[in-house]
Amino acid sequence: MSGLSAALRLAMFGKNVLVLEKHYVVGGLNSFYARKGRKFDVGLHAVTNFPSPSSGKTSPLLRACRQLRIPFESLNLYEQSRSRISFEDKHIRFNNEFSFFLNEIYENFPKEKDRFRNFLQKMEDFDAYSINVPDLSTRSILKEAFAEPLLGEMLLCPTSYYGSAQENDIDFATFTMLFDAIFKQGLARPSHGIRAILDPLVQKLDEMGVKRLMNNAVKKIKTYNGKATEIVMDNEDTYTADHIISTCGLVETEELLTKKKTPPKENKMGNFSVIETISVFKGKPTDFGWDETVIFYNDDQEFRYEKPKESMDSTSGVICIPENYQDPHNQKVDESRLRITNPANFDKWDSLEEPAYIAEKARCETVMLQKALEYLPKGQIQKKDFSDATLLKDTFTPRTIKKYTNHANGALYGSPVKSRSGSSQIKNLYLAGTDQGYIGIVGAMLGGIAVANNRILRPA
């Protein structure tokens, strides 16, 4: 997303742009694939930053659409119905009305009302989008902000799952951006999935004559006197450019350099990864008593967001039911999807031979479904009933994430170390995307735009 957005922004201003894509489809982890005639979105649980009436033209999503000249209406976004954060027997519901979320906070934590208002003001006063923003621990700030630790733990859950590269914490700038994106603005989904965003980007690039080389990976970036001088591809083709924007990650970009100033440090390596299983089942979600869109859950009062010791950990995770977005077409569907996401251990998955890998996926699918059914409303369906209704299952693991994002350790959100300015150790080589600190689909687009604007079109 960030690379396509940067390329489009540069092409709009007459720059000669070449897009190099390792895979045969665009989008990285925000892409799509087909199984048995059905198309699946890979990373799309939700498009955050759905424009609220109060955000007006300042909405990040509207800003991205304006910069890329994509009509907002063409995305055909439909809002969530209602979502939930559940920790044991405590539940906070939210939808795209911030007042509803506030009432949920005040009803569940009445003694925290004044402290929560102070916390909202603290976020309002914090310049989360500054490239010089300090790196602060959100977990520490939340512990100081509230007398009841559970409130802070519950707020950490959705924000971490939607954007933290750190284990068991999230930097306060990212937390503030995601809190605004999820709760103040809201969640939505394009009627036609991620292709509703990818297709316009690709179409505009093609119309502007931007050349895209697909299924062609970068092997190394040659440098001389602190500048990137040449890109060498896996097939030994070479390219030169005045500027290079890399979206494969901070550590991964540094490893491509032929002359590294410093070797990658251990603290730059991201470790948090996930396994996700998607079940296609007969009927509508409401047939089974399910009317919520996204459920973030945790089995304990302390939120765990870390690399598990085993292949996966089902005690914390995310459940998403895409057909519960308020798309009118969903009222007539004859099959729906249940997406379950849990923390996973890249090393365990990467070490498995193919037969063991397939068997472990099947085992995890069973465990993940059992846990998800505990957090879904009882409705009319139990594990055996759901299995009987299931038409197709597909699962991706940390190994899949490594394949399609190139992130070391299959790290979902890349490195915990971010380059907010987009700068690297090489003066004409810039970073965009996850390791720039812009999170989510909207953030990825804005990150690419920011690098194109600030580093190339109008450099400081």
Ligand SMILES: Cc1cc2nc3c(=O)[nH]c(=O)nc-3n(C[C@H](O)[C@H](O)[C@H](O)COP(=O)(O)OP(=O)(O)OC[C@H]3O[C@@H](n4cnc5c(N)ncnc54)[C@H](O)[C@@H]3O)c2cc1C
Second form
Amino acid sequence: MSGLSAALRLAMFGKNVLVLEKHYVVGGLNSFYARKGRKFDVGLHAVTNFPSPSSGKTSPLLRACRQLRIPFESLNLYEQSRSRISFEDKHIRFNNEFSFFLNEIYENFPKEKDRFRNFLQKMEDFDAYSINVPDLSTRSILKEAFAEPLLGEMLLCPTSYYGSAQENDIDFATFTMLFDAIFKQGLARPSHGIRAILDPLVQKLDEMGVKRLMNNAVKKIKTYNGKATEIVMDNEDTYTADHIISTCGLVETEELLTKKKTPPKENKMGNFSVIETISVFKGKPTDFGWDETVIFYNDDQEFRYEKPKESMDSTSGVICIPENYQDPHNQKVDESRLRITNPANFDKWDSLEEPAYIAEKARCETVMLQKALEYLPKGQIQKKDFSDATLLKDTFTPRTIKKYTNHANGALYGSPVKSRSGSSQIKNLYLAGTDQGYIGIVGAMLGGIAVANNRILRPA
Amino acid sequence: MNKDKVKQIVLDIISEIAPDEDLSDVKPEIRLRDQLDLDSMDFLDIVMELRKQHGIDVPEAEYRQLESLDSCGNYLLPKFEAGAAA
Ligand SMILES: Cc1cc2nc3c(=O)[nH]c(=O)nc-3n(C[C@H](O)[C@H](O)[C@H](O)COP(=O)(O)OP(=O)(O)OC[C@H]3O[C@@H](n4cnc5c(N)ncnc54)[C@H](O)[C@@H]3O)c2cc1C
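Structure of the form predicted in complex with this ligand (previous: the form predicted alone):
First the chain shown before, then all remaining chains and molecules of the complex.
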């Protein structure tokens, strides 16, 4: 997504652009696939940053649409119904109306009202979008901000799941951006899924004559005197360019540069990955009394966001029901989806041979579903009904994420070390997307745009 | 070329960049930023479209000259005329 966005900006202003993609489809983590005649989106739970009326109609999503000349209306976005953060028996609900969320906070944590207001002000005063922003631990800031630690833990949960590359913390700038993206703006989904964004990008690139080479990975970037001179592909084809934008990640890009295989520094490696299981079921989610869109849950008062010791940890996770976006089409569907995401251990999955891999996937599906039902209204007693209604299950693991992104360790959000400005150690090579620290669909688009604008297009 | 034509060119560019903005009542003497929802990225686009469509260069130090339609007219007219003469 970041690469396509950067390419489009550059092509719009007359640059000669070549897009190199390892896969035969575009989109990376925001890609799509078909299984048994059904279409699936790889990563899409929600498009964040929906410019809801209460957000004052300014949103990075609108910015991205403008910069790419994609009419916002053409995305056909539908807003969430209502979502929830649940820690044991404590629940904070939210929708795209910020005042509803504030009310929920004040009702659940009446003693924190003033402190929460101060915290909002602190975020407001913090220039999270600057490229020179200091690296601060959100966990320590939250600990200081509130008397009741649970409030901070509950805020960390959705923000971490939607964008933290670090275990058990998130840097304050990313937290602030995600807080705005999720709560102040809001969650929405294109009626036709992720292709509503990918298709116009690709179509525009095609119209402008930008060549996309698919199904061929970059193997090496040759350098001379601190400048990238040549790109070598898997099939040994070579290309030269004045500027190169890499969206495959920090560690991964460094690996393309080095001759000797020195293992990357541990602190640069992202560790956090997930497993996601999608159940396709007959009927509508409301047939089961489930009317919420996304549920972030945690079994404990303390939020743990880390690589689990076992292959998967279901004590914390995210449940998403795409048919609960307020798309009129969803009133008529005869089948729906339940998506469940949990932290997972890349090494465990990577070490499994095929039959064991498949068996472990099946085992995890059952455990994950069982746990998710505990967090869905009357889930437990409807277990048999839901299982009878289930038509198909599809599960992807950290290994799949590695396959789609090439991220070392199947790291969901890449390296904990970010390069905001997109600079690398090589003069004419820039990083865009995940390891620039701009996260998610909207982040990836804006990251690509920013690198194209500031590094290449902006007149010197 | 005259100042009104220059202003219209700028308005046309803005309508391409920000199709969601209502441009029917833009006051020429008031800063664009104060009446429309335009940020620095949008101004960069105005500059780049001027170069792409009309071959006019606006150095970064002079972006401020584009703050209102009137100032656009004053600042850009000589550039358009120089371009036409060349
Ligand atoms: C399960 C899951 C759910 C998610 N849900 C959401 C969500 O609901 N909302 C949201 O906003 N975000 C979501 N995300 C995050 C979002 O998908 C990512 O933040 C975003 O896709 C990052 O885009 P990117 O362009 O930086 O990188 P990527 O999507 O990783 O794109 C990088 C591209 O580079 C290609 N590539 C890599 N190496 C090479 C090479 N050597 N040669 C050639 N090509 C190469 C890859 O194939 C890929 O196409 C989710 C992610 C996951 C895993």
